[in-house]
Amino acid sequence: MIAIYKRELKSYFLTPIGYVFCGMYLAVSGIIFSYTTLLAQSTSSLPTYFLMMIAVFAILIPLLTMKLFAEDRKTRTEQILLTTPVSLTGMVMGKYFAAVTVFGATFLVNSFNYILLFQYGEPNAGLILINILGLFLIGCAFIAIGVFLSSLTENQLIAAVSSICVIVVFLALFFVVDKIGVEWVRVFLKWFSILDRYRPFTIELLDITAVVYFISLTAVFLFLTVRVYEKRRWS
């Protein structure tokens, strides 16, 4: 595993996408940062940067895994990784990892702007935190469904667009679900709503299922990637 998280660590910066995607995640946040919060001098703002970020992870994120399997079926090295010594899971998370660290690593330095708000008085440092922990567990669960997606197709463009729409849907739900008559539906897609369970986050409350449910979401993509893998290998 450690030797594939490194090869596609590497491999990132090795082509335009690790720069492409890092250069427009601090580009487009200290935008919107800068809108949002610098520029009116308040931090009362914040709740809705913290909510158009994760619009923005929807379109950047698929640009950052597209390559990460279908790259692969395309230049025909997808044998040579299902016959090396390594488990299938291993093997996902190995990918997965290298996307979550390049991920985390500009998540990471975007998270300085928060110190320029100290200029404007006592930001409440709680909500900030924990908006953090809420966007980054979110930009989690969208790598493992770019993941997924990726080991569909060895098209890059396919599986970008396939991410995207489906990162949109999980968004979506929040602005539908209400509007549905049915109200055994409208539990059961409340339920798998991301921006429904995003929500208290932006008003400093620890919401722990959603915690739970991000985690979970992430880890049934990152299954489903091992059995589309399990049932190439024996096929």
Second form
Amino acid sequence: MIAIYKRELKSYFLTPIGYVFCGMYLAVSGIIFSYTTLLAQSTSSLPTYFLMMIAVFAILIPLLTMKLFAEDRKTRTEQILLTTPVSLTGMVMGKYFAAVTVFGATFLVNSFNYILLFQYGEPNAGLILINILGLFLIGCAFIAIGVFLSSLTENQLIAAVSSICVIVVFLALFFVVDKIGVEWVRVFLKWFSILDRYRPFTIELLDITAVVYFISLTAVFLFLTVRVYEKRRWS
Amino acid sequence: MIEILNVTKKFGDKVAVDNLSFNVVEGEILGFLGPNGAGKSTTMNIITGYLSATSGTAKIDGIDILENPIEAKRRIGFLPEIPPLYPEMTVKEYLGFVYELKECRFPKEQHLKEICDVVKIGDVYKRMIKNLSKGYRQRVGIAQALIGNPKVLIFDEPTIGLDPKQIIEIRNLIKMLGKEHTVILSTHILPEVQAVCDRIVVINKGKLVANEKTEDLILAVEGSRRLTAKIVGPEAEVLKMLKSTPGVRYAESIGKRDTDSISYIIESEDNVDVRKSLFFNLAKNNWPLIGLEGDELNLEDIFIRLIDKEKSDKKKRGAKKG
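Next up, the form predicted in complex with its partner chain. The previous block was the form predicted alone.
The next block holds the full complex; its first chain is the one shown before.
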């Protein structure tokens, strides 16, 4: 597992993908951050920044995950991973954590932005910390979704586009759900609405159920990825 | 060392491997022959744990690949049909990665260096894999299989796409590796098997067709031989003489292929060598024999004969039963 983790991590920076991801993330985040907070000369619009970042994740994170399994499948390098003494779970986790590491490192660097706010005003530190945690968990969940969809195809583009679509559907539920008349459908769909789950974070509420929800979402998609590989051996 | 017992693999309705059983003894080089689509790769993928069999078991060193995959995989070095290389890595990085992947306990530097010496990739050690030629990639693929010094080596068509010189080198390499490892080698090139393997397993459409020592198999199918002879002399008389030579089943002139000789195709009866009597008869008549070639038996011939043999055996058995 560690060997796979190290190789994937290295490969992000042997190919341009790692640089593209970090660069795009920091640039887009920086622009949104300056428009919503610094140029607006207020910190009350921070929640807007956080919500917009979730939308940015929806587009950027699939770039990070698209190659993880699709590429190995296309170049048949998965054969070495599946015929050496590594468990399927180990393989999935190794790849997953490589993506989480690249995302996490960029995320950490990006978090220095908040320090700027303290130069110019008195932002709500609690709100910032809670949202740092929330955004990180959402990022990890999106990576798990991307990992799962990457394991379903050997085409990286399809992996990326389908991941974006699935994540966007998860997000779009927020705008649709309340307009549904049938109650059980509404309740059921609301359960999957990531933004509904995230709402408490934007009002400085550390919602433990939401934290558990994001972690479970991650675990479910990683589990499904392992199942995909398990099943492929048999079919 | 390797036991395959009643392995069947179905892809949907298509049966790729059909109730296949064979064993490989420790220290043996087994040639695994079959036409394209016979199920060779599928069988190898099952042995290495890449695929699971629909039914039946595969055991490596007594360990079931399904029950204890990690331990079984530790004993296998596998070179798939397409070497599993990462083009963006250097050979050094790649071998280092495989070393860690296999959780080797040998001293790293020394172990990798020994392997590089064996497969002769020392001079490209620091180059990127995407810049290597096909022959070198194949060797890196073999190097990868050797890491961890597994007891069993499985090579899926290791010489495909290489030039003749590289083919001979890889063959010699496999032969050398066969001294210390148990090797399964799949191929559809017959001379390769003859040159390298102790035993041959032939499969067709997923079924076992033959499982014999190399010499026995070659002998079994070589019974009847076809010769092409170039003889200087009057065509009709030569042909008459050829046909009357004992042991010749069939002779035919195929016309002038040279300036002064005429070529003939001669088929002998099963297990009869007519070359000596042919030579003396021609010498008696003062007709110089300027060329005599045995048709090289190729895999297709072997197949046709093995499959024909199987069919006729079945018929015989059926007749007996009746």
